[in-house]
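First, one chain by itself: the form predicted alone, in structure tokens.
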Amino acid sequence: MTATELLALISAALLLQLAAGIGWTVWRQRATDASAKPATPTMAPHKSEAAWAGWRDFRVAQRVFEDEAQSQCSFYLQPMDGRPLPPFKPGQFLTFALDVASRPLDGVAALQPITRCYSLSDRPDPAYYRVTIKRMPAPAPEFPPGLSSNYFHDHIQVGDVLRVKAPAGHFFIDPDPNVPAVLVGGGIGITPMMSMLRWCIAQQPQRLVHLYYGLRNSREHAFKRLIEEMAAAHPALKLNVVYSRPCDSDLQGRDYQHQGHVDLDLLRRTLPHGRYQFYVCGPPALMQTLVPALAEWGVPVSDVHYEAFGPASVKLPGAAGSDEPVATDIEVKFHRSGRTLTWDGRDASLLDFAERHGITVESGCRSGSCGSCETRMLEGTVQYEHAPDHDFPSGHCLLCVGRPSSTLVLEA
């Protein structure tokens, strides 16, 4: 064997030994990593999924009353398929399909399908959604109580399964942390504000937030302890609770900060000078007075965001479509029903118009949110006093908040 051959043999042996050493080290490291893992399989963390199309089944995991009077109940919802939930924009709502027992006719009750929308009342969480629903009593003896809200309170229990559409809606908080937010909730209008507030506390704890919560007294004060704890722990949260009819045991400065109503005068007295993004949700009396007053105060329309109980009743000066006159003497043809009628401007919407003439159209929220009344337009155009929350394709319209602006042919 020559010297050259001997040198090559030694080099090969050294390389083989080095490779074996590296292989042994890698094997030991993998074995160590494997032994450190738990014996039971675990779900690897992954991103939340995109919003789903159509309906998805959710199980009621928990029910919690949020006020002393037990008129406002939170329902915690978990997806039946066990997959993580997509995030939503704080302030958005869920749409529910319910089969509610109708009032007996000749002693026989039937299931009535209805569609309703309820605001999410918590920050986004991949494990559950939460809605908080207030039991709505009859407004007068001759009128029935709220069909959907009473159904939830009286019949929906832990373990029940509900059909739900993905979070939707155009009412949500601007994520810019540099613009202070003013959240105004009247009554059950506190629910989207809780979603916004909880999200701000978690994601933007230094952001200045003014919360104005108007209600009658402590018996109806939803999330009372939670709101007070958040205000105590976060100096950037400025709390203004307003009672209109305090109980004898209610103490100003402890249970509430102001007596009366949330109005422009209160905002002017308590808000420091500067720019704010306003978010308002509540009953008609609050919406019809405060929202226009903000615009008259000089707040830019782009800084006023609102969601009313029936948002078509709110007129915001300067908003697109708010000053458009209601057209009259327009021919409206319902193609499938075979009816041609004349729109005379007496009805608030095409849905009211159809129902007044005995034409049945599927509907739900009656406020442009759920999309149940979405109808294809074969000809013509429809105008809206405000942009509907439900997104619909071109060539379709929402009858519950739409009015004809030209000769119209509907598929209905």
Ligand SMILES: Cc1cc2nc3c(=O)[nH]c(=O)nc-3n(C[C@H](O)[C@H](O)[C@H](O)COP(=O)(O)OP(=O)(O)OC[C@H]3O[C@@H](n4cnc5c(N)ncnc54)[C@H](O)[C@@H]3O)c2cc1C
Given for the second form:
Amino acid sequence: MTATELLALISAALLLQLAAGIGWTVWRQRATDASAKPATPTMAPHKSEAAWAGWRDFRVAQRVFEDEAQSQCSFYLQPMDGRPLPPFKPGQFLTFALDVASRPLDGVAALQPITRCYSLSDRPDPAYYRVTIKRMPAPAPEFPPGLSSNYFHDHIQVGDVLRVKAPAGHFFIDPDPNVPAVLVGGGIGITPMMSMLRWCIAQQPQRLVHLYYGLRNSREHAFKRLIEEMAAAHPALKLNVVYSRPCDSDLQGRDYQHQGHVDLDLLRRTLPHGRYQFYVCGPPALMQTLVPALAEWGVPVSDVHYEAFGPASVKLPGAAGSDEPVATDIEVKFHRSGRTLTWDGRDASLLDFAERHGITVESGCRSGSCGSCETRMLEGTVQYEHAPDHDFPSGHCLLCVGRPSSTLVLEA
Ligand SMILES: Cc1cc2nc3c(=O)[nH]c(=O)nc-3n(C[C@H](O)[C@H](O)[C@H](O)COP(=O)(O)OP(=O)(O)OC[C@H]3O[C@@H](n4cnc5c(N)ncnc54)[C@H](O)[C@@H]3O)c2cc1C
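Form predicted alone done, so how does the form predicted together with this ligand look?
Every chain and every other molecule in the complex is listed next, the one we just looked at coming first.
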């Protein structure tokens, strides 16, 4: 071996040793960092992109009634492509595209495309998604019953295929295990709470969770046995079921804990002093009273999370947009329809405004969640009472929850 070859061999050996040393240090540092961090629970990554683009076909694998009255039915959904389902954030919802038979016109029923959102009601599981749907009866004999919910109850059977958009929405539980959660579900508003609760119990069994579930009585008490079993097995889950109209056979202490409504007074009486993250979902009356009451009680706006299942105007003091006056006398031009109208502040949204003037625009959830009414703005600006659930690109707006804040030209 020549001197040059020997030198090259020694240099190569030194380089190898150096590389191994660096590799070991980096690996040890990563391992130390990982062990120093508290265990991060499994949750979908925080990003607004959908887990899949557009619609995906799901087969109904199972149907289960969740209440004695059989007014709330769970649908278990499995993807037709057989691939594992991505996780979602507990509290998020799915969007469905349905073709329902409209009321017969001159004896001929046509298929009507509709879009509706339903919260995921179980914790993430790669094998299935679950939604739980309440049948919406007609509010009075002259009105039709709810289109989508009755279609699900009456027509969707095991084996049927549904078109579904990826889980979405900004209403989901904070994964920080150190902040106790207060989950308030009114009626069918229990569905996102079930997802949060089931996830907490699986991932953070020590986390303190106070569940307030407001409903009429045991006839419509959804997930009754499951919730009671979870509470019996997990001391960190504090259960407060509130019946407003108990049946004669309902027993306080066995079927429910309180009589009346879930209100601030009940929370003050039953919640120990401390900081909580509040999650509220329920009928408009609950949302419109409880959410502002929490803010007035001194709960920071950032600790109050809420979702309405339809049009519900919640005025939260200090929330962005809530103090802005409703503008009037604004010119709104619907470019494709060739109509120019004056916004006079009478309508709750641009969607109501368009419909009142006979302009046909697409719509779905009417609460800023599904994106069906997303419309391009050619000019002008739109304001929202609070940030919509559906993410949309700049230069677009959501008609169902938006109001004009300057002269507006819409593509519609
Ligand atoms: C993010 C999100 C999550 C949701 N999660 C759930 C969930 O987990 N479970 C659930 O059950 N729902 C959920 N919803 C609500 C759901 O999307 C639907 O709004 C609900 O099922 C009613 O839809 P529908 O088509 O049956 O009723 P629609 O046809 O939209 O009618 C709504 C109501 O109005 C009545 N009505 C119809 N016509 C008139 C009229 N001319 N005048 C007065 N009243 C009229 C109907 O009878 C019905 O009671 C959620 C909504 C959102 C936005």
